[in-house]
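As structure tokens, one chain now follows by itself in the form predicted on its own.
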Amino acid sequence: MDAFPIGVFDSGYGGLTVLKELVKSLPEYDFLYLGDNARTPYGTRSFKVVYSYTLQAVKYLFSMNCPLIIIACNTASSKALRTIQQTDLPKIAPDGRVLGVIRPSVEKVAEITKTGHVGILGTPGTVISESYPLELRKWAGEKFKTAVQEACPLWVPLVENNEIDSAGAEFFVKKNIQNILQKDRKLDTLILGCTHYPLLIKLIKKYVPANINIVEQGAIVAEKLTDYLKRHPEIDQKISKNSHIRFQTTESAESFNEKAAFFIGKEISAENIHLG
């Protein structure tokens, strides 16, 4: 049997928070979820760089049948996909999709905001590129009035070393809230903008005014693609549909394996393989 899966990009395990939320939005779909572990974490490193390593994991995807990709990474989205889109894919898979996490989180916020004004917790390759505010003023129009951001360096460190219990997670995740709460006083809406952050909900909100709406990624990307393919039957026609999902990783799979069931809440059997 044939299978043309939705692709699924990440650096590393964010993404499978992301996947998690599509597969419960849309179970009888096909995934194809690939991890560039070998290479993470990609949000300290230059733009160029992450820029190269995710047009080759959209290239490969292609060659596995996706149809559409769906880049999980909010550092590859804020660094390689507009590129990718506007240069990339007319070349190598004019009629592919690929698409981020920022702009339909940004949708989500135009939706909740009553202030207009926004916090972006982020990598700090996230953080530098300034791919949240430009997209906010982009498509929140004149809902938003200003955005502020704080880089986290640390955050994704203690998620994937299973830390998000320790004093120490508790330590930065309070660090950091304060900070970006003193940097805006009218704060209603704080988005977090990376996929492993959802792990950290529980500290999050132990930090974060109850009045302040707390925008978490995967169930948004999951309620826009979902309208999506309705819009776009001429793409979801193309995706197959037997409820299967497959894991590749580009580092080991034992060690894969054991540290991804963690992100998406079972246990998983991923195959290695080889970019550039």
Ligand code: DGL
Given for the second form:
Amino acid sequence: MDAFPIGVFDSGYGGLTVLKELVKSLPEYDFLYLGDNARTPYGTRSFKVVYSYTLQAVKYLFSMNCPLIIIACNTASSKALRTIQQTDLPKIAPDGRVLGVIRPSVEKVAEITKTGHVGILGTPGTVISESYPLELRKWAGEKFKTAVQEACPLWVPLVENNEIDSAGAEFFVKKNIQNILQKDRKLDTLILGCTHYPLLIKLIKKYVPANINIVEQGAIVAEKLTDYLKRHPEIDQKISKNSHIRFQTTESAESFNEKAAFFIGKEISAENIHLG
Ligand code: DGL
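Pass me the form predicted together with the named molecule as well; I've looked at the form predicted on its own already.
Okay, now the whole complex, with that chain kicking things off.
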């Protein structure tokens, strides 16, 4: 049976927080998850490197018959998505689609913020790219007033190394959250602008006051994708729907299976592939 799955790509495990929600919303769809665990993290790498790694992943997922790819990584969405959509896609897969995680999050902010003061927690790469402030200005409408950002360079390595309940994780989560809260006292919405961060949600909630909305991307991306597929039946009909999920990683499949099971909440069996 031929599969034409939705491709879900991340630098490592973070995209699993998005995949989990996609599967909940679109249970009959097929998915192919690709984690570039061998080269994670992307957050501290240059534009050129993140673009080239992301393009390799996108080409690979198209070669695996994905009609639609979700870049479930903010760093790659910030640094590579636009160029891939505008320059590469017409050449490599003119009928394919590649979507990211920033625009759906920004649209959600427009729905929930009251003060228009928004905070973004992200990797150094996402923060330096200024993608969130730019996209908020474009898509969050009149309600949006101002954005402050905080780079959290240690959060991804803490998650990748399964240190989410450690004293080290608590130290850095507390520090970065206190920093961003001090940057703007009127914040009412805080975007977790990295798909790894929901895995630290227990600690995050401990330090973010209850009156501030925390935007977690998984459910939002799932909601917006469901809507997108309704509006684009020509793409929807190309995707196979046998409830099959396949996992691939550029690192050892054994260690991926072990950690991914923890992140996604069930046993999985990944395959190792090579990119580049
Ligand atoms: N999950 C990626 C993101 O959303 C992780 C980044 C990394 O590899 O540093 O930005």
